[in-house]
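So this first bit is one chain, no partners, the form predicted on its own, shown in structure tokens.
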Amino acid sequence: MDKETVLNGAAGGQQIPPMEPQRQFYFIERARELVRKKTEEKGRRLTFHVETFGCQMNARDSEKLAGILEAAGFAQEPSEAADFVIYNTCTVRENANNKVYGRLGYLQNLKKKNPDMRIALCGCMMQEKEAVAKLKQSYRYVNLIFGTHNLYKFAELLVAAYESDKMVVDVWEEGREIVEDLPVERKYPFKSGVNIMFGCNNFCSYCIVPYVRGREKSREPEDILNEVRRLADDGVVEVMLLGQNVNSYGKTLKTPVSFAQLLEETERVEGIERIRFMTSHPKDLSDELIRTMARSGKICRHLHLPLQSGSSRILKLMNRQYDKEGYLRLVEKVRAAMPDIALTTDIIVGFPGETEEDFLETMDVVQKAQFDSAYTFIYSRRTGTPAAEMDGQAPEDIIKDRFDRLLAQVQEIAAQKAERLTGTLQQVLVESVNSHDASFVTGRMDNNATVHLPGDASLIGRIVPVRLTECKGFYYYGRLV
């Protein structure tokens, strides 16, 4: 990395702490001094903008980036016309990479108007050697590049980006340690994500995540619980436990702890009223977890259980490690234990080798499982994955026809299920003033469905009883009871 000798030595006679997170707090102070001087030069406060691409884990990482930037003295700016812009990238699909390249062209024009502007890129896309090589060659105006494994070093890298005239690149192939307890600027004061593990060991044949996020590594349960307790003390009432596959939590710990056990401990934290989690892999959904959810008074009645395909043959090609019958047995177990649960899923259409018969198997599972909603995707070839080398991609018009048929069936079932809740009394966590009508507020039910109701900002952050008066297909109108 550029400036490595400066960052690892002493500055102003002060020795840099060798241990984390103390080392990063030292660099936050260094950054504050740099920002203070720049502020005096410009006669105004320096601004930052964090743009997030991708999943909930990226969103949580962006809160950490924002927290460090605010601790360093920057003020948040809603647009990219800021002094420091950072893109937290996703690389699940190749068009996500192309979107970043396109946005960088826009940033180059902004930088011409503000030569002191700093541009940083982090996240999953930066773990791809080809992407970094392209950035080095064609996007030399980018100041800082780092990946998923050393995000906690952001304060240190921020200083390097201001002290160096060259592009600073610091990408690790694997994680060396888990470092938490750094500043975080949460998007919502009343709810928060909590990372419980990092990486993935599943190697689904279409997915790049294990290659860019690395192998599974679970956080120690007490570290997680301490974070949840601090959040509760700070007014958080809902937490979402995050991981690429939360069901396999604890397997890498010296003393194994199951995800169900972690949930039970999280339930005991006073002040936390709702617990969510994302994402579950069907192969690791245990009877213990189903029992824990069923008897819980805090775990939300919502389970996201990605199917991907209803064809056992395609599931094997995907390396999903379950078959159609096994998935449907899981659905039966879950619904038997929790008849009121909202079950959502992910489905890919057009995977290499998918025939009409395979697709009809998927339609059959959708009909039998009765999903409350589904995220449907047309297969996107992802360079670097085994599926990218597979033959048998169906013609585009056939895939589009299948996608439309699937979407129609998913939406019909979801609308029928949603309508059944009209007239019922539900608990709603109010999240914001409605963006279209300031006399309404918007919140979420236990099952994650959206509700709009008359109210004002005083309701935000509260869980309130709401009578659902009208179903609009994918959201509801209601009134406070």
Given for the second form:
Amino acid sequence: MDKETVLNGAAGGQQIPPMEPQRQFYFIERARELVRKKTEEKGRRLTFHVETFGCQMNARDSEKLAGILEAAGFAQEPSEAADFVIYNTCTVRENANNKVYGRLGYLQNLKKKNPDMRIALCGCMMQEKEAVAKLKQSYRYVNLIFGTHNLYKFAELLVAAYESDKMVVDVWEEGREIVEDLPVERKYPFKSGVNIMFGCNNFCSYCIVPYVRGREKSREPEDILNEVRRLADDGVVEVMLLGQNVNSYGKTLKTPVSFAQLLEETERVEGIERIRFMTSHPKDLSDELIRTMARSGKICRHLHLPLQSGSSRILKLMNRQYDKEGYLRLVEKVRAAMPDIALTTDIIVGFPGETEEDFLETMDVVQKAQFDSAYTFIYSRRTGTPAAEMDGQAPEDIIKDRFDRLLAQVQEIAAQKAERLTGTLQQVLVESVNSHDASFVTGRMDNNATVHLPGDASLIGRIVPVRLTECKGFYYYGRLV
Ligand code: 5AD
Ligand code: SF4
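Would you mind generating the form predicted in complex with ligand 5AD now that we have the form predicted on its own?
Let us now look at the entire complex, which starts with that chain.
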């Protein structure tokens, strides 16, 4: 039985609203009824657990999943021993997929103890046909599989997963619409991600994202700003604007808007004190954006600018559309406009054909750009991407050696840069009570670095002045002033 038959059949003649988001609100009601019945049967509340793999976009999507589950009447459970467990998957590197397969075995054991448990999988990995085929074949105890394009239909799919005794699979090849205003359960009361666009049009040759997240689509600025205003009313002081390539925001809208314009509008929202964004592509980083950042009192002094490789030859093969010199010029421009900015990056080692010479170019950029921190990755072959067909990859031990050398250099520079701020006064958004010592709290500086300071839970959600007393490499100790 397919999903439509299950849902329509069980509707008892009731009209299902054809339009979104009304349709999903209808299914939230149906899910509530279902949860209420089960709660009565079991004599306890039904629980859910959302596990997120991957990036900030997935973290935000997981808040949407949690929002629906809470609206349906489930209670959040910190462990995976819950009645409804959903994995929001990532597939950017092969090991992300392997993690999911590994943990599914553990879920199967939990399901043996609680046969009424439902297991769901969603996110980027589900957009891969091979992954879904493997799950259908060998992981029959999974109840629900859906992808990135129909996440907004989660309420409907949730009901289907309870009303069908078969595996429900609903993965779309592409996005159809952006559905606004569904429930969201934020992880933090004082900060929030805000999607400004979905998908990616860049097709970097190693990257699977454009295939699993589809073509770039921007949200209307008014929808974004309304969301930010609602968040501010709700006590949020920091927003992170999210997109795979925020610098090209708004280009495809009927009335085009630049990312810098969107930032300026976001700044006007009262109550919002800090604005972050992720991720920038160097090819689209405009002078307008640099100027906007430099004169802003709210946009954080942090720019994540993925380098990927320092070799112009490899950058060309990667289809990045900038070269080594172009990247370094950009860094200079950004630092000239904002000398105190924290610059972070992503670097891939071992791209097909990368030679020792190419690698040394990467090391050279790392030295010259003086990144405050860098995420370093070993190239992972993703089926369906152009790079998967390229050959000339260096042997594993050579790649591992390059990776270790890069990491050592990245860490050395990061530690030197971090040390320079010791003794300075910084504004810190306190986020939590320290997990190791309850007499401390932990927060983040404007530049995204972590600070631990003596304090209690009453500071959480506040931006407070902190003197940095000690640097521990990539985090600090400080005290309230
Ligand atoms: N292998 C290794 N790293 C990758 N990334 C994206 N695709 C791959 C891949 N196939 C890295 C890039 C990107 C970050 C999110 O993940 O550095 O910026
Ligand atoms: Fe992948 Fe490149 Fe798009 Fe980033 S910009 S998501 S690396 S294709």
